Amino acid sequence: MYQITLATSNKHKVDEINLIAKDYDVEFVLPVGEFDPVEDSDNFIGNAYCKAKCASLNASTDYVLADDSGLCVQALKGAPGIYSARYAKSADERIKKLLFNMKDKKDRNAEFVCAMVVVNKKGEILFKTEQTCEGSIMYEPKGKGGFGYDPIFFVKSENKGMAELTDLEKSKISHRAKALNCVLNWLKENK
C-alpha cells in the first residue's frame, strides 16, 4: 500500500478520500507534526497549494495531496467561495447564514468546487486539478449524511440533496470525488 500525506487535520476528510480511493493501492494519512497552513490565496488552487506546501515541510511520504473546496452560489456572486469554511463559526451557523442571504433569491444555482494539488517533499507542484458538482440551494436542510453545506445542496444529476446520498453514492459524483479521480489517474501513471 502506497501512502500519501493528505494536508488536512480533518479525519473525516481522510476517511472520505480513502473511501473514494479504495480500489487503488493508495492510503491517505494525516500530516506528521504541526499542521497550520496560512491560506492567503484568492482562489481554490492557490489555497490548496498553501496547505500542500505546509504539509510537505515534514512529510513522511514522497507525495502530499491537498485540497481546497467550497460552495459557490451564483446569486451571491460566487460567495461563500474560498471563505466557505469561515462564512460563520459553525456548520449550522453557516447554513443559517446562507439560507438567510438566499431568502429573496430566485436564482438558486450553485456548485461545489474542489481544487487538488500534489507536491513532492520540496513543495514543488507535480499535478493540479479543479472539478465541480453542479446543483442548487434548497430552501431548508434535508438528509442526515455528509457534512458542511451538504444538507442544503440539491444535486441535479441525482435529483436528491447531497446529505440524502449514501457515502458510496456521494463518492461517485461529488466535486471531491471527481478531483480525486483525476489525481488517482495521474498517480497510477507517475508513482
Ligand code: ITT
Given for the second form:
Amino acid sequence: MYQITLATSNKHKVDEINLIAKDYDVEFVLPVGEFDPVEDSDNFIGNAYCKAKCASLNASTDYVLADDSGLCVQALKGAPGIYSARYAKSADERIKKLLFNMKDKKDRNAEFVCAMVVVNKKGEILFKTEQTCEGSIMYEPKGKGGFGYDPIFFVKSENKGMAELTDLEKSKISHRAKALNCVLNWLKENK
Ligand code: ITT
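What would the structure be for the form predicted together with this ligand, rather than the form predicted alone?
Zooming out: every chain and molecule, the one shown earlier first.
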C-alpha cells in the first residue's frame, strides 16, 4: 500500500476518494503542516493546480493529487461553478440561495464538474483531467447522503437524487469517480 497526498481540507472528498479507490493499492492522506492555498484561477483545472502545488511544498509522498469541483447550472450561465464552495456561508445557505435563484427557471439542467491534477514533489504537473456528472436541479432537497449540493441534484443516469444514493452508489457514477478513475488508470501505467 502506498500513499498519495490529497491536497484538500474537505474531509468528504478524502472519504469519497478512498472509497472510489478501495480496490487499489493506494491510500489518499491529508496534507501535513500548513495547507492554505490561494485559488486564484478562473477555471477548475487551474484551481486544482493551485491546491496541488501548495501541498507539494511539504509533501512526504511522491505524488500529490488535488480535486477542484463544483456545480454548474445552465440557466445561471454556469454559476456557481468555481465559486461553489464560496456561494454562501454554509451548505444549507448555499442550497437555499441556489433554489431561490432557480425559482422562475424552467431549464433545470446542471452538471457537477471535477478537475483533478497530479503533481510531483517539485510541483510539476504529471497528469490532469476534468470530468462531469450530468443532471438537473430539483425543486426541493431530498435524501441524506453525500455532501454539498447533493440534496438538490437529480442524477440523470440513476433517475434519482444524488443524496438518495448510497455512498457506494455515488462512488460508481459521480464526477469525482470518473475523474479519479482516469487518475488511477494513469497511475497503473506510470507508478
Ligand atoms: P478544498 O478546496 O479544500 O478541496 P472545498 O470544499 O473548498 O475543499 P472546492 O473548492 O473544490 O472544495 O469546492 C467544491 C464545492 O463544490 C464543495 O464545497 C461543494 O459545495 C461542491 N461540490 C463539489 N463536489 C460535490 C459533490 O460531490 N457533491 C455535492 N457538492 C459538491
